[in-house]
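Below, in structure tokens: the form predicted alone, a single chain.
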Amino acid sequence: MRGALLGLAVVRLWMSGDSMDPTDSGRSGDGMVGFLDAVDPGAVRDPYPEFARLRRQSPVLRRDSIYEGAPASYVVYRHDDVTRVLRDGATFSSAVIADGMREVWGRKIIVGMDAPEHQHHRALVSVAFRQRTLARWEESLVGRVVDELIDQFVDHAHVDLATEYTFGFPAKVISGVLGLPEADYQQFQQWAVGIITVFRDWDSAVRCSNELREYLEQIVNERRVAPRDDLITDLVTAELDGERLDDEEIYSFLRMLLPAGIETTYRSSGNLLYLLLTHPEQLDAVRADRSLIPQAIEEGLRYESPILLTARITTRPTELSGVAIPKDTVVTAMVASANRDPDVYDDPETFDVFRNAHQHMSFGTGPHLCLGMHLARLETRVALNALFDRLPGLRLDQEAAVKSDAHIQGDSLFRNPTSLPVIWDHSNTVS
């Protein structure tokens, strides 16, 4: 019970924010707006000056108990400390995530596992993310999906890419990867919205998760009888040393993957597009030299991480940057702050697609390095190339951007653009 309470406490910590000036986002509803609703109403336009101050003055920040009887928690902001928290699984356990999200994702959540269970489980599910599998998806699925979306607005004079492109393509892609009926993708989006907004409405998230499991049960049972060329089949048939994933492991993974596969790529691809559109000289360079796209993707992830933090719980007394931390204490690793640590990155507050490569923290590091990172990179690369190929002269619609106050914002957990209004040289479009 104590672990579960700590898990719920970290959920509240994620949404409580730091001492930054908020502005009301004023969003409500479902669909894409539901995803925006996952962001705290006290939305923050720019948390990075505060991160910089904390890295200098309070790199390991103690926070008071969130509820009576809970221990204090700590937030770490420097790259070295974040790296240690994420790599040292023996001291910093992922169990706090499992405790906090068990009712929503299931009892066997890979992101909430520690060694040795985690290594064994990861080896089984990673078969679904092999390079040859990704190559197949690129041609048969991702390229087709982004072209179909562009078909819907290519003949227009302008469009908001956030609503008409970056929100739609990850949902269709992850549905296709799983082998789910494409006609149902909007229902998947609704379930994903419900699960992602767990911080706003716990009961709704649990209900959506249960409905998703009921839906998946029929698909999983069908794949056991008649395997197909999809990720659910890979999970059902995966075997290591004579062992296979049990039902709870499969459903827990799928209930985490569906919303994560939709919302993370939606946010990260939108952030990168916003950064390129507001840095037109870099947009022109990437458009002219497509070999720059991979490093532009990495720089976008470093500069504007779609998810700002993750959490662990200490298994024993330890120390970070000279600060003593007791056992059973929640430690939040602020990866977005680590991504702009000047001890690691030159001129970190500048977006620069020509930057010398250095691994960012947005996909994590250590044993829980994101399994889906190669798919996310593939999706973003294909999505960018398709836009450049079919919308010549793509650029920010300055008038619409000012009118809508387009910018990247978030709370202490998520960041994404509020809108992406664009125009292009309509007479030269590729239908």
Ligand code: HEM
Given for the second form:
Amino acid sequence: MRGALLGLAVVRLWMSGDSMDPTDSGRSGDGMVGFLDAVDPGAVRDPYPEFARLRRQSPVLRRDSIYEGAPASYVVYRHDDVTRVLRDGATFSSAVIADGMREVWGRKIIVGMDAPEHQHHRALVSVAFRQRTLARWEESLVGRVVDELIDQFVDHAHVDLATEYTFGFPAKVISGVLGLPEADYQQFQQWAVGIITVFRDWDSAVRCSNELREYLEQIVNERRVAPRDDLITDLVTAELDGERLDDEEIYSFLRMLLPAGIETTYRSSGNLLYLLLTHPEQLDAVRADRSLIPQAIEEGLRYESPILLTARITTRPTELSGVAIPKDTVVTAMVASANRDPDVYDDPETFDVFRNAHQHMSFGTGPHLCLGMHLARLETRVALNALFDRLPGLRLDQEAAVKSDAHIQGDSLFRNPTSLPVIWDHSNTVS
Ligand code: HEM
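Next up, the form predicted in complex with this ligand in place of the form predicted alone?
Now the complete complex, all chains and molecules, led by this one.
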């Protein structure tokens, strides 16, 4: 229990005002009400001015313990400290993530492993994530999923893309990538929402996770007997030096994919759309020259990271920017702050799809660099292209945006738009 508390404490480290209170959004959209209620609006509208101040004044900030008996922890804000924490896995262990999330994700969670176990495990699962492997899903899966979603609102006068588009497509894509039968999608989505909203309702997350495992067991057994062209087959057949993933590794990995693969892409694609819609000259440029889409995606991720932080625990006494950090201390790497560090990025507080590319930190760095980044980029590119192709003249519905107070906000862990009301030129619509 202490481990779970510590892990929860890590991810809630910055939720000073406890911003996870449910807010009745009153929205519908593909069964996502529970998800929105649990994780949508938080208290923090814009943490970036505070990040800028902390980078200058307290780049390695000591936080007092957040529950009785817990040790103090540190938060790092500068790009070079965040880089060091994420790259030096021998000093900064990921075990703190596993400790907190074991009950929900399973005992062998890749994101919570350290070397050498992590290297071996990652080599096995990464077969399923190679760029070449993913290309096969572009047309047959991602393109189809986004087109089906657009079909549902293309004849309407307006739509809220946050509820009708950006949540729907990553969940459908992951379910397709896993190779789950279409008929099971609604049930799968309910389990996914239950697992993703773990910080709101721990018991429900554990229950959903157990039910999902039972369901997946059946599919895993089927794929062992009759392999198919899907990610579950890749996982059960992956082999390295004569070794395969064991059952616990497979189920932990599959359950972790829900928060890792659905929630992040839902938020990041919403952030990019919001940024483009509120910078119409950049939106026009990207729409006119689609070769700009990849750099727009990277700039959206840099400027508004969907997930603000990750955490490690020290395995030995160390030091960051002159601050001594004892052994067994939780260190939070504020990746969103690193993304706006003026030592690395010119004019970092400006969203500019034309800037010279410099890798951002939103996918992390070092041994745990996001395995799904190629899929996330592919999904976002396809989703954006489909909107541009089918909804000509797509623009923010200014009136509705004022009414719904549409903007990017969140808590201290996640950020995304509260709504994305849009209109377009119906005379040229591609049905
Ligand atoms: C824009 C979307 C995404 C963002 C911003 C993102 C962010 C991240 C970050 C920051 C990490 C590193 C965490 C750490 O170092 O503690 C990570 C790891 C990971 N991500 Fe993503 N992710 C995204 C999409 C995806 C998708 C679509 C998938 C899979 C379908 C995925 C699967 C993973 C996995 C498996 C890991 C663990 C890698 C390891 O521990 O070696 N992610 N992600």
